[in-house]
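Let's start with one chain on its own, the form predicted alone, as structure tokens.
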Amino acid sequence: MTIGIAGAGSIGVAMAVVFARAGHQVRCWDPYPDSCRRAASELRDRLDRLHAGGLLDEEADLVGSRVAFVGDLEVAVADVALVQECAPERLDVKQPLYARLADLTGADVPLASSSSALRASLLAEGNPAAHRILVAHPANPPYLLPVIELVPSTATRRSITERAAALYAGAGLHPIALHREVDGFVFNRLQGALLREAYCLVRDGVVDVDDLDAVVTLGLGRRWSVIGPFETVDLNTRGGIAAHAEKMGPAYERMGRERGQHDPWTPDLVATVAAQRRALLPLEEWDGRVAWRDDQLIERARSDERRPQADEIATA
């Protein structure tokens, strides 16, 4: 299949990656010539790294081959299978372009926003083709971190939806389908609540910036690279989830009170979120999923031991 990108920045060259490295031919666009030549330059520097970190299946000249960066938009979305939008994160740009996308591209062609927090509603407002927008958010760089988000406005049609999540699965993503719009979306609204702690943190005296990116990368950056938060508490305590909350609780309800922020755990809401961790893992096979658990950070932690370090880089 072919698929259209309209904006050659960092996203959109990490998307070319994702799609030309599935095999599709990948038509870039952008209005500036500048651009697209240093796009092309990007392309070969991710494709090389990843060549070089034997995540290709094939040469970097043959994947980057799929490639084309050109100057028309007409040219990059004719006849393709799916339009990802990679413009500046304005909406006085997004949706004029989504204008043009509606009248160059098929009745059936997705058009999804790689936007980090702008909805599909906002970005549809107007648009006779609002029901094949939707946000397609994913995780920078894609080609690393396969996760991305589908968030359709209530104008989008679901047999669009699956489409795009039928493409996004093909090239080798993940997609996560969003129940309804929200500013933020999950993954910048999970990223903003650490960062929105970790400011807190250094102004209120508590902490370095080093010291505190060393317990996320030493400590909880390494235990969810292998689990989520969710998994992570359910194993941490013996009986689940609902144990857990019933523990620890008052206290996360304590520190969210000091940041001024009222979000209990409430009976209801930790018995739903511990039915669906007891659906996916029953209470008799915890001691096996901790013991899994602990072998993949076992190998993680190898790995780390197993990798230059930073002076030793520096010194080589």
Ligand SMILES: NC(=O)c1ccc[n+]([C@@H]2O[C@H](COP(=O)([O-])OP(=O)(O)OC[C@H]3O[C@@H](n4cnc5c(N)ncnc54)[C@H](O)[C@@H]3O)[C@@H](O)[C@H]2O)c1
The other form holds:
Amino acid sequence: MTIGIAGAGSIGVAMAVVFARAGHQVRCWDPYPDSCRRAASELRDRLDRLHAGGLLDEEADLVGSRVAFVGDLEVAVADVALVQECAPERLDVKQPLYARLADLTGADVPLASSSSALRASLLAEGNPAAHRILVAHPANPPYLLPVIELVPSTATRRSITERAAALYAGAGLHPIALHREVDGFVFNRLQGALLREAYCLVRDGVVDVDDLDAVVTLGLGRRWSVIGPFETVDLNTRGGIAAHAEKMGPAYERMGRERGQHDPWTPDLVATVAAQRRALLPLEEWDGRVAWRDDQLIERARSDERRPQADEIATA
Ligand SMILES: NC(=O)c1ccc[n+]([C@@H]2O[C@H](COP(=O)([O-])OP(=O)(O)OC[C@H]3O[C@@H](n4cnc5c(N)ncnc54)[C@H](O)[C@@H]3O)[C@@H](O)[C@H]2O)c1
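Having seen the form predicted alone, the form predicted in complex with the ligand:
Every chain and every other molecule in the complex is listed next, the one we just looked at coming first.
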């Protein structure tokens, strides 16, 4: 299939890598010739790195040959299966672009925005193709962090979201369908919660920047590379997440209140979360899963040991 990309900046190039690696033809449009030139050399560089890292099944040249950079939007999106819009994060840039894309693309082509925070309902305001517009927010870089949030507006047709989801899944990404629109979606809301607290801790003289980062890279983040925050606390407490909420809920509520936040883990909310966790992991299998988590962390610890340290690189 052919995929059209609008905007050849860092995410446009990265999504070109994702689709080309999966065997699709990609036409990448940017209104600025200089951007196209830079993008072509960036694409080459990224493919070479992936190849050197053993993450391309084919030669970098072959994968790169599937990507064409074009200066004409009409040419870029002719007969494509999906448009991935990667224009600057500005409504006054994206809205007119969607007006053009509505005219230039077929009646069943998903128009997917990489936007980090703009809702599809805003992008689609007054657009006759509103039913084809959704947000498909990738992590950066998407060829190494394979999660993509799909956020339709109430106008987006379900068949469009499903077609987009199938294309992303076929290209090796893991689509996460949000139930409704929310500013910042899930990825950036989670990142934002952590960053807001990190800024407060530095502001209040509790910790320095590099030590805070180390708490994440050596602690929270290493664990999160294996299991998410819900599974983490589910496995941290015998009895699972309900037991964790009972023990730790009041302390987290106090910390939130210190920051002016009042979102208590009510019994109903904890019951909803616990029911979803128990459906994924019955308590009888809890000990086995804890052992599995440790095995995964052992693997990561070993691969960290094999990695050269910064001072070794400097003296090499
Ligand atoms: N950078 C990230 O980490 C990241 C992660 C996820 C999503 N996103 C989203 O992806 C989108 C692109 O971000 P980016 O970081 O690649 O930006 P960028 O500034 O690197 O690239 C934007 C590209 O758009 C081009 N452009 C300028 N005017 C345009 C127009 N009218 N129509 C189309 N293209 C135009 C520019 O020449 C440039 O090549 C944004 O919506 C951003 O929020 C970014």
